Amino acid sequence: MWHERDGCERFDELISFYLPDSIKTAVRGIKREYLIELEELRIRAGQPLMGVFAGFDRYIGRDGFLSDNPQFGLIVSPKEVDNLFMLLCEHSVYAYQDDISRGFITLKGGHRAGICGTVIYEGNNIRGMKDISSVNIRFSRQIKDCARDVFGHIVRNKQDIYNTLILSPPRCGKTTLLRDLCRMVSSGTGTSFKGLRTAVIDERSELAASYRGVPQNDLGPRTDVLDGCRKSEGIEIMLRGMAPQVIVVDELGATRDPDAIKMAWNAGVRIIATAHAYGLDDFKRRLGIGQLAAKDGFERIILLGMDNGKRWVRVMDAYGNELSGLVKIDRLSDGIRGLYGIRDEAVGKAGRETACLIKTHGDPA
């Protein structure tokens, strides 16, 4: 699980097409063993360029060296942020107005750019943004077969699955796991499990990462995607029009979500969903959605977490009985593990690179 890695090639098109020259040079200078673990690129006007690696962050220098000291990071100018925003919109802010009003733009390849700035209202509704101050580019990372070890636990028989809930704190991989479970349910695994008609309510445009109507991620051949729609409304639309056998949704939590999930169950449709929680008891205490883990609710619970840079997973039934032992998945490269372990100074190999830079060119301060 989590054993496959996308190569650096997945960044090439995004880096070449969207990033301003100075940021492009900095990102391309990051060593490969770090680059393959880059999850987010945080670009703020007047602030140092920052990368997020497996849940922690480092400042990125103009030549790609990494440090936890902000003075060594490339300072991004307001003009560069504005240029980046125009590139993300392909120089047509109007064409992306709906996305901008939701706070993010889905990019070709499934990557996503979150946007902050001055919000423009029209009545009670957000119409757009101006004076863009920061952009957060989240790199798409589909890891096929990462759900292989848990898939057997959610299969009821070769033509049915259990209603399944994935729980974890933020940044532990639940959306990545959900995406792969969706692909496997839709595709089937041969004679042992036949693929099922699957509907995805992609409220945040993250599961399928549709770009101009075309999913950038592989969710399987029997999957229909409703993009940018609230889960409560999307479930009803799919039930009326697409006759799904399974509905997949990400991040339960809205007040209308429990009734929509129950409506699907009453129609005989299975649900695979995720939610933020630190465990089953934590989820059960949530107002509204907590009832979905009670009797006659979700039948399989998948818990995810991270311990010292290692992701772990366990599967339980609705009564809390463990169906699989605690499995730790070592996903971090040696270089990134070095970065992960040291918090308060220039770190690992990157720290040594920074030290060499200071010795050669002098302390920038």
Given for the second form:
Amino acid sequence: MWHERDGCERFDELISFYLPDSIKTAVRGIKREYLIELEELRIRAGQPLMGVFAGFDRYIGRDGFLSDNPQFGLIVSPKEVDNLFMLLCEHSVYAYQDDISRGFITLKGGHRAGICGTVIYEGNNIRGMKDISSVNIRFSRQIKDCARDVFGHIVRNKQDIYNTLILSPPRCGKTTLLRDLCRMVSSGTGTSFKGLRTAVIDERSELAASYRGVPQNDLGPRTDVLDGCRKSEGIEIMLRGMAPQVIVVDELGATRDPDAIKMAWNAGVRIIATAHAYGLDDFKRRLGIGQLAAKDGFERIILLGMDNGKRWVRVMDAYGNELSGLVKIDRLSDGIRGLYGIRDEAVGKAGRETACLIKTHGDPA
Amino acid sequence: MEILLNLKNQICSLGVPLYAAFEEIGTEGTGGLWSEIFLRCSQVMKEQRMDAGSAWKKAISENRGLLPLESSDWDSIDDFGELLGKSDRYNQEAVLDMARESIAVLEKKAEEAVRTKGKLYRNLGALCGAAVVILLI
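Instead of the form predicted on its own shown above, give the structure for the form predicted together with the partner chain, please.
Time for the whole complex; same chain goes first.
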């Protein structure tokens, strides 16, 4: 229900600001109860318009009718894709060429458009992309207070937190939870916890979703954002220049990340990070970054997953001892139940849980 | 020429989107009527989500009567916005260099006209040349 909570204006802005008329009409025609579950719009040249609703997809007709039959989907012409791309770039491709080289454009409102086309190389580096064939618009979803149930577990005392690692398979809400933890750490929670100076290294522009330098998401009043910078370099820059008490990074995994994290720890700075993993043991097996979960590493591990269509979270200490029990996070949208009737529930579950349930359910951690 | 150099700087060095670059140039107000045209172009791009080529043509057509240029000159000026914004910085630099060259030709033509058509057209030619110079710079 993210549009209702936080993003309604931003969603409307996206629709009117960026989408070509035919796609705009189709999206606006989607029934409200479905629209609020829309996570992605997938636009491919010569293919029917597709929406991803809380984990699985439907074709979108010209009047907003949803179907699993591609014949009913609005066919998007190559010219419309090109038109959309130019609108996303504000008719100024050069102004977005660094983003385009990385495969996505951050939009006003914090939304993000992934793009595919023909890659242009300059030497060994990607210089840009031409002949855009696909665009995937992912709607930004800041859900304030979704971290409320776990926040208490990462607080060491009213002026300090534990080094915390959030683990889950893709699409289970890691970044959403991290964003809200960042906001809470930075803001503080009154007398029980004072806010801390927080530095965000937003390598993929997903946490702050900065648009022309202005964060589109609320990360708290004590937060400084280094946008588009590699984590290893960003941590060093922040340590040198901004004297943070906490550094927040998304998706650990590069070979240089462990050294950078250790550098921060040596400077007495706490880290909150996420990584793709199906459990603590899975993470520990990772070459390089796995060592960060060993003794003297991350002190709190937050595991996210999904069971029977409900997202859950577990908080553990570094030794795998469970601190929280199983907590259902109702504040993260479950989507599928609101979107599909009984007939489709099994289909919905299957689609939604492909990424999460199978691999996290029964995880030894 | 000054305006074109400024535009090149906005695009190639600063990476400012076109509507903002046009607005910046127009607000500076150093180009007389051309400043108005740039401002109008920026406004059209922002409000109507139009590409630079179409917005430029629209802005020019609204002001065509106010500039003492020949129809062949208008053809060159009409096409000025066509390739703007459609490629990366490297290519935009080439586009702007090309525009500068074609404006230099226009400028030369205007100067020639002043010489050949004598005193009667001296003032008109100077005005035109100045306008072209301002646009192209």
